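This document opens with one chain alone, in C-alpha cells, the form predicted on its own.
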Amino acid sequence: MTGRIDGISGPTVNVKMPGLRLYDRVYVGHAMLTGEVVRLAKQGAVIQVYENTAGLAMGEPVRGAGLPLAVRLGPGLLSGIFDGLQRPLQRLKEEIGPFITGGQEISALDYTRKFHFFPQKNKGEEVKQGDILGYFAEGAFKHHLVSRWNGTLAWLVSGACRLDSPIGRFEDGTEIPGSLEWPVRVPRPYRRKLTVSDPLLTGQRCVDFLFPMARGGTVILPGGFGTGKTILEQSIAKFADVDIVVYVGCGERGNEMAELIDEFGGLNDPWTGRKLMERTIFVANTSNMPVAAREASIYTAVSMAEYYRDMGLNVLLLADSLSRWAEALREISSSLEEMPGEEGYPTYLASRLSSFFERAGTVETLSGATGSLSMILSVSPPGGDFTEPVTQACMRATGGFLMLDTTLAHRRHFPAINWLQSYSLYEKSAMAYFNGSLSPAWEEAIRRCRDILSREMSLTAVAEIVGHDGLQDADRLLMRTAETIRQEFLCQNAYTEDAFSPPEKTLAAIAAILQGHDSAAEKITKGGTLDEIVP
C-alpha cells in the first residue's frame, strides 16, 4: 500500500493513498519517517508524523504498515531507556551516535540476546487462554509468558532462546512467540477490575500520613514553577513500595532527565536491596524532541506498564508532566484545524484524559493473578492557576489531588504540599489498613494533626491583630506544636537519610510530637507558664 505526499503543514502531512485505516502506522517520505493516520478523506488521509518533518517534499512516497502504532512487549524492557516511540536510546547511541536522525527504526527488544525459558506446561497438555506457559528469568523477576490461544501443546522450549524465534507450537500449527506487539491506544485485556483498597507506600510522610495513595489509584501533583514537582515524583519513584516503576519524561528538560537517569544508576532499592534500575523503565521524550511523539509517549509508557501488571505485579507509572502533553495535543489539534475549546485546547481534552486514567486500577488478570497499575502525574498550570483546563479535567478523573503551594516552596518547605487544599479519596481504605496492620493510634494521630494545623490558621489571624504575646499560653503552645509538625514532620529532605520514612517511623515521629504537646498542655492546666515549660 503506497501513496504520495499531497501537502505538508508542520508535523501533519496530507497524502493521496486509498485503503488506509484510522490510526494506521505509515512511513513517510524517502527518510521513512514514522507517522500515524489521524483523519481520513475520500481519496486520502491526514498523517501525524512523529519525527521532524524538515526536508520533506511534495510527491515523496508514503508506505502503509497495515498496523496501528504499537509497542513491542517481552523480556528485556527493564532497565531500558526509550523515546516516545519506544526506540531504545542506548542502542541508538551505539549505532548512530548521540543525535537521533529521522527514519531510524530499531526494535525495543534485543533479538540478539538469549533469555532462559523455564516451561511450566508439557507436551500434549491442553492450554487455555490466560494459562501461564512458563517464565523467562529477567533479573530478580519471573517474566511470565501467558498463552493467547486455546489448544494442545506440540512442544515448548526449555533453556536459552532468542525472542525472534518461536518458543513453542500448538498441534494445530500455531506458533508461540516469546514477544508480542500491542497497539498503544488499546487497553490490555483482563478478567475484571477490582476495588482499590491496599495503600501505596511512598516513604513520604505528608503523603502516606495525610493524603495516602492506593495501589491502582490515580493522583495528580499540580504546582507552579519551582514548587518541587519533579523532585517529589523522583523521590516517590525511588522509594515507592511497588514491583515496577515506569517513568515518563514528557516534554521534560533534557538535563533534568539525564541527571535523573544518572542518579538512578547508582541507587539501591530500599525494599529489596538490589539496584533500583533493575525494576525501572524510562520513557524520555524531552522538550527538544518532536512534539507529535510527546503525545504518543504516555500511551507507549502505559502499554508497557499494563504488560507487567498482567503478570500479577504492582506497577507505578509517573509522568512529568501532563501539561506539556496537553500542549502537544493542542499544537497537533491546531495543525489539523480542529475546533478549539477553552484556552485553545481541543474539545476532547477531558475525555482523552479520562480514558487514559481509566487504564489504571487493580485487576484480576487473564491468568487469575492480581496486578495493579497506579498513576502519579504532575501538572504544570501556567502561573499556578488551578482553574485552567488541564488541572480541572484531571481533578474530575483522579482520586488524589496533592496541591503544591508556591508560598510553601518559597519558604523552603518541601515537599510543598498544601495540607488544607489537598485531598485523597483513598483515605478511608488506607486508614482501615494502617489501623489493623500497624496501630489503632494511626487514625487518632491523623485527626489530631489536622485539628492542630487547622486551628493554627485561625490563631495566626488573631496573632496578627493582638500580637503573639497577646495569646493565651495554651494557644501559643498549639502554634508552637503546629510549627514543629510543619518543620520536623511534614518537611522531608530528599537528599538525606530522611528521604525515606516507613509507616512505623512516621507514626513514631508524630506520636512523639503529640505526646510532647499533651505533656506541656497538662502542665499549663496545672498553673505552669509556657516559658517555664518550653525554654
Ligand SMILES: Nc1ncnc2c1ncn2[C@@H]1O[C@H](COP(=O)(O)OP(=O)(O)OP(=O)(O)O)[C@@H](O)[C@H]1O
Second form
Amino acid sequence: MTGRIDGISGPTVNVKMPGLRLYDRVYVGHAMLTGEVVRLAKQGAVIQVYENTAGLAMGEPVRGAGLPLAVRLGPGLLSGIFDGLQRPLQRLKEEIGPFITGGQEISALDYTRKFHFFPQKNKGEEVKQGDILGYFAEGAFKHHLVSRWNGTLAWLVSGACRLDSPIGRFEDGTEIPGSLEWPVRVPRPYRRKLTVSDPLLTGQRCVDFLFPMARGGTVILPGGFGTGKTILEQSIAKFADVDIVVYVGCGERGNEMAELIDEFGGLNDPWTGRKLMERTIFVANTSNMPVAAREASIYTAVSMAEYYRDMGLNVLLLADSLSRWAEALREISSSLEEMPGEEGYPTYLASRLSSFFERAGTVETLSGATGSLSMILSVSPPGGDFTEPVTQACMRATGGFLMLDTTLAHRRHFPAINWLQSYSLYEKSAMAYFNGSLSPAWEEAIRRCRDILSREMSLTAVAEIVGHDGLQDADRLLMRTAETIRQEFLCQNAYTEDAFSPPEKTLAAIAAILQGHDSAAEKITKGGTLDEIVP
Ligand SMILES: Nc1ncnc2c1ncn2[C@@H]1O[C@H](COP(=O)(O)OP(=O)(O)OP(=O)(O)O)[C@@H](O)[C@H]1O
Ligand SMILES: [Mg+2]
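Structure of the form predicted in complex with this ligand, please, following the form predicted on its own?
Let's see the whole complex now, leading with the same chain.
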C-alpha cells in the first residue's frame, strides 16, 4: 500500500492514499520516517510523523505498514534503553553511531542473542489461551511465555533458542514465536481488576509514612521549576520495592537521563541486592529528541510495563514529565487544526489522561496470577500554578497527589512535599498493612506526627503576635519537635546514605523523635523549664 505526500505542516503530513486505517503505522518519504495515521480524510489521511520532518518534499512516497504502531514484547527488554518508538539506543549507536537520523528501523529485541527456555508443557498436551507454556531465563526473572492460542502442542523447544525462529508449534500447524507485537494504544488484556491494597514502598520517609503509594495505584508529583521532581522520580526508581521499573524521560533534559543511566550501571537494588539495571527499562524521549514521539513514548512504555505485569510481577512506571507529553499532544492537535480547549490543550486532554491512568491497577492475569502496574508521574505546571489543565485533569484521575512546594525547595527542604496539602487515597489500606506487618505503633505515630505538624502551624500564627518567648513551655516544646520532624524526618538528602529509608528505619526514626518529645513534656509537667530540659 503506497501513496504520495500531499502536504506538510510541521510534524503532520497529508497523504493521498486510500485504504489506511486510523492509528496505522506508516513510513513517510524516501527516508522512511515512522508515522501514525491520526485522522482519515476523503482521499487519504493525516499522518503524525514521529521523527524530524525537515527535508521531506511533496510527492515523496508513503508506505502503509498495514498494522498499528506497535511494540515488540519478548525476553531481553530488561536493562534496555529505548527511544519513544522502542528503538534500542545502545544497538543503534553501535550500528550507525551517535547521531541517529530518521527512518532507522531496528528491532527492540536482539534476535542474535540466545535465551534459555524452560518448557512447562509437554508434547501432546492440550493448551488453553492464557496457559504458561514455559519461561525464558531473563536475569533474575522467569520470563513467562503465555499462550495466545488453544490447541494441542506438537513441539516446544527446551534449552537455548533464538527469537528469530519459532520456539514451538501446535498440531494444527500454528507456530509459537518467542516474542510478539502489541499495538501501543490498546491495553493488554487481563481476567479482572482487583482492589488495590498492598503498599508500594518507595524508601522515601515522607511518602511511605504520610502519603503512601499502593501497588497498582497512581500518584502525581506536581511541582514548579526546580522543586525536585526529577530527583524524587529518580530516587523512587532506585529504591522502590517492585520487580520491574520502567522509567520514561519525557521531554526533560537529556543530560539528566544520561547521568541516571550511567549511575544505574553501578547500583544494586536495596531489596534484593541484584543489579538495579537488571530490573529497569529506560525509555528516553528527552527534550533533544523529536517532540512528536513524546506523545507515543508513554504508550510504548506502558505497553512494556503491562507485558511484565502479565507475568504476575509488580511493575512501576515512572515518567518525567507528563506535562511535556501533554504539550506534545497540544502541538499535534494544533497542527491538525482541532478546536482548542483550555490553554490550547485539546478538549480530549482529560479523557486521554484518564484512559492512560486506567492502564494502571492490580489485575488477575490471563494465567491466573496477580500482577500490578503502578504509576508515579511528575507534572510541571507552568509557574507552579496547580489550577492549570494538566494538573487538574491528573488530579481527577489519580489516587495520590504529592504537591512539591516552591517555598520548601527554596529553603532546601527536600523532598519538598507539602505535608499539609498533599494527599493519598491509599492511606487506609497502607496503614492496615503496616499495623499488621510492622507494628501497631505505625498508625499512632502517623496520627501524632500529623497532629504536631498541624498544631505547629497554628502556634506559628500565635507566635507572630505574642513572640516566640511569649508561648508556654509546652507549646515551645511542640514547635521544637515539629522542627525536628521536618528537618530530620521529612527531609531526606538524595545524595547521602539516607536517600533510602526502609519502613523499619522510618518507624524507628519517628519513634525516637516522639519519645524525646514525651519525656521532655513529662519533665515540663513536673515543673521543669524547657531551657533546662533541652538547653
Ligand atoms: N532529595 C533531595 N536531596 C538533595 N537535593 C535535592 C533533592 N531534591 C532536589 N534537590 C536539589 O534540587 C535541585 C533541583 O531538583 P530537580 O532537578 O529534581 O528539580 P525539578 O523539579 O526536576 O526541576 P525542573 O522543573 O527544572 O525539571 C537538584 O539539583 C538538587 O540540588
Ligand atoms: Mg526535572
